[in-house]
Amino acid sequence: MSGAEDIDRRRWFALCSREDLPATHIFETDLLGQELAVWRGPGGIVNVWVNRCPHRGIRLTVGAIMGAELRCAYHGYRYTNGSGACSAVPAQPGRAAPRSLCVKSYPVLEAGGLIWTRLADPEPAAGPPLDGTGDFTPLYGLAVKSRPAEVAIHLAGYRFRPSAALAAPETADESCSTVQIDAYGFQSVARKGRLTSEVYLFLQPVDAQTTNIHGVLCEVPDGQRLEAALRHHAQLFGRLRDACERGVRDRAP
């Protein structure tokens, strides 16, 4: 392993937002090629795992969440939010769970609206750019069919327009600058007056040729407001999704 892979590995990736995770939903998604399942557990409790079950190797997504526990589709194994354990063999009803049995978890952190985790277990190399506290809103992700370094890129000429500005016409006061933060993240801030939008990007490399785009709205829009804000942003990540992918094809031999 490289040393940027190393340091990739111990770095903090956000995978989804809160909304991902309604109860009984258990999201699907990869970080730097590797199957994860996310759900949310009782007492707010996020759980990132290894898709695979360890009895027999089945994806954990095809399960089933019971109350504090997860369920493999295959033979039934429950394993335990918080811990991964194996907390029951369907097969031996008396007998304890064998305590090799147990999912892989990687940790977990809540913040600006989403959900971040890191794959080694060292010291991580630099934590998220947002923290716990204020107001998100987090935007629709997306998936792209590039690599991160490509798909950076198109971010840094990111252009949006203030939420509360939205509904007015675009005049020549708009403004709208972006800057990288780190490998992974970038800043975007878009005044018009005295009206200031500020949104946070992240890049989740989910393989070597697949980067999800996730975004954070520093303000909490209301009724009509929130919807344009949305919809504006999804719209920019679909022209941005689409020229970094038409450059993909481009350079196809």
Contents of the next structure:
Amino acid sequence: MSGAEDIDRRRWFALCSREDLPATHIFETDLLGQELAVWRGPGGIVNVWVNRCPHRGIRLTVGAIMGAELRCAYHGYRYTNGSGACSAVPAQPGRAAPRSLCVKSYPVLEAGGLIWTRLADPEPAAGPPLDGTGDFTPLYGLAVKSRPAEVAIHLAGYRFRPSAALAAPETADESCSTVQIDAYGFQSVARKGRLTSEVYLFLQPVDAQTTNIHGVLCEVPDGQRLEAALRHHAQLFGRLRDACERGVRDRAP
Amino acid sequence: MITLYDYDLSGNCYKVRLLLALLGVSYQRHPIDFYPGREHKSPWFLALNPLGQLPVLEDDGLVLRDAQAILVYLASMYDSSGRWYPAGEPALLGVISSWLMFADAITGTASAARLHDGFFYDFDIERCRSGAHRLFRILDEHLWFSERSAQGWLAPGANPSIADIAVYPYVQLSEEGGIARRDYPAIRRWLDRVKLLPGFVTMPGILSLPVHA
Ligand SMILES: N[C@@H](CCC(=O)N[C@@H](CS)C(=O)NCC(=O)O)C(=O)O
Ligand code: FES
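Could you output the structure for the form predicted together with the partner chain, given that the previous block was the form predicted on its own?
Everything in the complex follows now, all chains and molecules, and the chain you saw is the first one.
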């Protein structure tokens, strides 16, 4: 594995928003080609696990959450919230669960309304670019069939309108600028007079062909303004995805 | 007595069985040897449905084809709660109809991909799959917004409608046609919600979700 890939496996990546993890749902995603099962158990604990049952390798995402355990769909082995340790084997009710059977799990952070993980040690000095405090509104995120570097080029040109100004027509005093924080993160600020709106945009390298975009708005607008802002960014993300994928197609042999 | 001309592995037949189960309406099945027997193209079946397609429903002399049409009829006739197809709400009925059309577009893409992979149909598989992904993207975004503004069903409001039942089967079965749902988190949550409806029944290829303490 090359040095750059090593560094990528150590760094924190956003996987989904907190709203993507309702009770009893097992969220599925890949990070750098590693398949993951993500779920929130009792006590608010978020689990980021390798998406394979250690028994016979069935995907854990087709299983079910039963209280503080995830139960594999195949033979019903159960794995514990927080540790991933096997707690029960249905065929052997009286016997202790084999201790060697433990789902591999990854570190988890919740910050800026998003769930973050990293795949390898040692932990890098830099945490996620957002902290746990502050009011953030997760945007509709989506998958782009393109590589992160490609999507980054498009995101660097991200232009949006301040959420408080969306109902009015665009005027000459509006502006928006986007800066790249690091290889996978962007901060974008839109202004109109005294109004400002700020978003963070993060890339998740999913697999060789896919990059997810996760966005958060650094404010919680009320009611209709919230709806308008969410629609606005979803529309811009959709256009950005189409533009990226058109670029990928045009270069295909 | 209602008779459903039925094939176990058909998602379009399954959506009718699913609504009948959710409504608690009893019926009898007339199994059709769809594959490999092609009984739906036999003279006696073509007399019933000249399109040569499943499902067909018979009720008290009425013969209906097309799963979506059958769902409209069953909900209008047998759902005393009026929730599944709310007759008094024109705007909602319009929205529901648009999703019934969407369901048929899913049949033409995701179901076609499954027929290609599992039943050796001669379809352009890449076109089927890319067409399904195009629809899934629209569906995923729609459901994400619906989760925020309402209860996460296709039509606005607190209750699922026949739109959810019509769209559900071939989305849930998409992996049998090589169409992964990893990139559609809001769709996956909606699939869970459908599975948790009281009275939900499965078909081969669809697992139930245990209801847990
Ligand atoms: N629009 C119809 C489509 C039904 C359909 O495609 N049925 C399949 C079985 S799931 C079929 O009979 N295919 C045979 C054919 O089209 O020739 C519906 O929703 O019921
Ligand atoms: S594969 Fe999971 S319990 Fe056997």
